[in-house]
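Here you get one chain, nothing else, as structure tokens; it is the form predicted on its own.
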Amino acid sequence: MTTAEPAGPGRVLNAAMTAIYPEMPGKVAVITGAARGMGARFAAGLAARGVHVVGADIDGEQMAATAAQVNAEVAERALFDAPSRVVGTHIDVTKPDDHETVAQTALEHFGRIDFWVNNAGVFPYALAGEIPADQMRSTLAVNVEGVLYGAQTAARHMGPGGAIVNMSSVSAVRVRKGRGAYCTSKAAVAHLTESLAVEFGDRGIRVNSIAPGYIDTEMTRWVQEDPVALRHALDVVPLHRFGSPEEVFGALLFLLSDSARYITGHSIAVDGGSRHV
């Protein structure tokens, strides 16, 4: 994967990254909060690879307008004889069911399910004195138990050669002030990442996670328009700059990929460095 823009100081390198792997074409994934943002992304790029999508997402309208978009820019690439597909359909990750039901949707839709891309979640603030119980248990519901659910589901449905990718966190090893929910949810995943890779194994599935740190999306919008904590940012990264949602697939297509293929109950930080600062 290589990029021709150069690295300053600050700067979001989003440009496109090489990456072919040609066993994806005809490959089937699931992503869950995949409506906006990083799982929005992460649809597209593996549309854009071949790769036909599920796509799930609270927002079941959003989901619909994105898959229609990604598959009309699939479409007019070309780039295979037989394009990919996206289908957008609705989840609350909460209920197990409805992971099961988006299973379904896919074996209807594609007769198999080959990767299981864990995304939804929810980045609640409270300072720890403060967190509310409901907080708490919300939190928990979706970055956790929406993980597990997910997890549990693919690999019903799974043959040996699947792949699930959990999304933790930088914040699973570093604190941060006022996300005290978020961090303690995303430490879990972490964690359950590793225990899911050792039980599922046995059964060749691979299991990984992929722990962002400050990554260019609305979620850290907040960061960049904020002139202090901006500058605290870059400060605690040793690259001095955000990353991109590409980045952040570059890892994802790795870890769903033949390359990574005896690679599995690890965390992948695309994080610039700065869970060692």
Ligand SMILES: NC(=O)c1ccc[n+]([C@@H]2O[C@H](COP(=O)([O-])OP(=O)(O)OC[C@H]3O[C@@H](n4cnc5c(N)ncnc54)[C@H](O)[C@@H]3O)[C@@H](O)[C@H]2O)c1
Contents of the next structure:
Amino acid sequence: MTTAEPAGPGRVLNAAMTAIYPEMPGKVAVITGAARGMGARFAAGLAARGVHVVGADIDGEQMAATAAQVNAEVAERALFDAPSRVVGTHIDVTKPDDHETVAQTALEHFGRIDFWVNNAGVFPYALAGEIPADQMRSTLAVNVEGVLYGAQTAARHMGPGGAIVNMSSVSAVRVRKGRGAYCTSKAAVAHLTESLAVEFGDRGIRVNSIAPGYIDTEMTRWVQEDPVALRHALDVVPLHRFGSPEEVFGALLFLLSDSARYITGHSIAVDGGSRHV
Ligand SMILES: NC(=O)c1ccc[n+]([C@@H]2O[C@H](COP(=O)([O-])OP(=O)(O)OC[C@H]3O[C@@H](n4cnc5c(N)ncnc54)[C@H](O)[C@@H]3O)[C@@H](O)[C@H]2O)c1
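What would the structure be for the form predicted together with the ligand, rather than the form predicted on its own?
The complete assembly is shown below, putting the previous chain first.
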């Protein structure tokens, strides 16, 4: 294990490292790709802070299981008089109509949408000279179009004060061999975030991105299981370890909070310094 914390969505309930933002309870968040990995951790972390969550994933079965697990943990801890809830639902982020359906689910259950986290992503492998057309198309469809349709939908339903956070990557600014489609898509997310921020500013909606480095999730499991890849990864991270989803959650919570209310069009790197190496 190369991270600070073991995996499991509920672990964040015990994470003392993240600040408490008193304005959070009662807010409503949509998170895509929330069945596992960072999205699941974000759902658990926000729910533990009184935020209602609609978690949406293409893996609807795992999404339902994750929502049930987080709800059980929140109920057990009884942190708030009116406990927050996670509603799990299906989405294919490449389909604009699916985003609208998720927004309607949030409005039916909770009556408003304050936050939208475009987190779903895919991480395919192919050397740049051999990237198949369908890999390029599907990567851009999930990682870039998925972010665009999510942001468009969020902006239709949010009022001033709404906040959108998109998941970019250190790969937006650093080349990773065999990940040409992914790196291209994440660079696009970083730039798209800036475009959205400039245009949505008129409506009082902030749009930022997070650029994680090596974070301990299923997406990076292969690195941890390959000794050569693992040594290389730890060499290019100045802090010489993987990050944990909690450490990314800290940045997300800040960007969603009122403490970031004059920050828009920005990307926060949560990468142990690896963007510099
Ligand atoms: N793990 C890392 O080291 C790392 C680093 C930088 C950026 N990121 C980015 O952070 C985000 C979360 O990464 P993770 O490591 O938690 O990934 P993960 O693979 O653990 O989870 C991604 C989730 O997205 C879902 N998904 C995939 N395609 C979808 C679609 N078309 N519609 C809806 N859901 C879909 C998957 O089912 C999965 O539950 C991704 O955007 C990823 O690119 C991850």
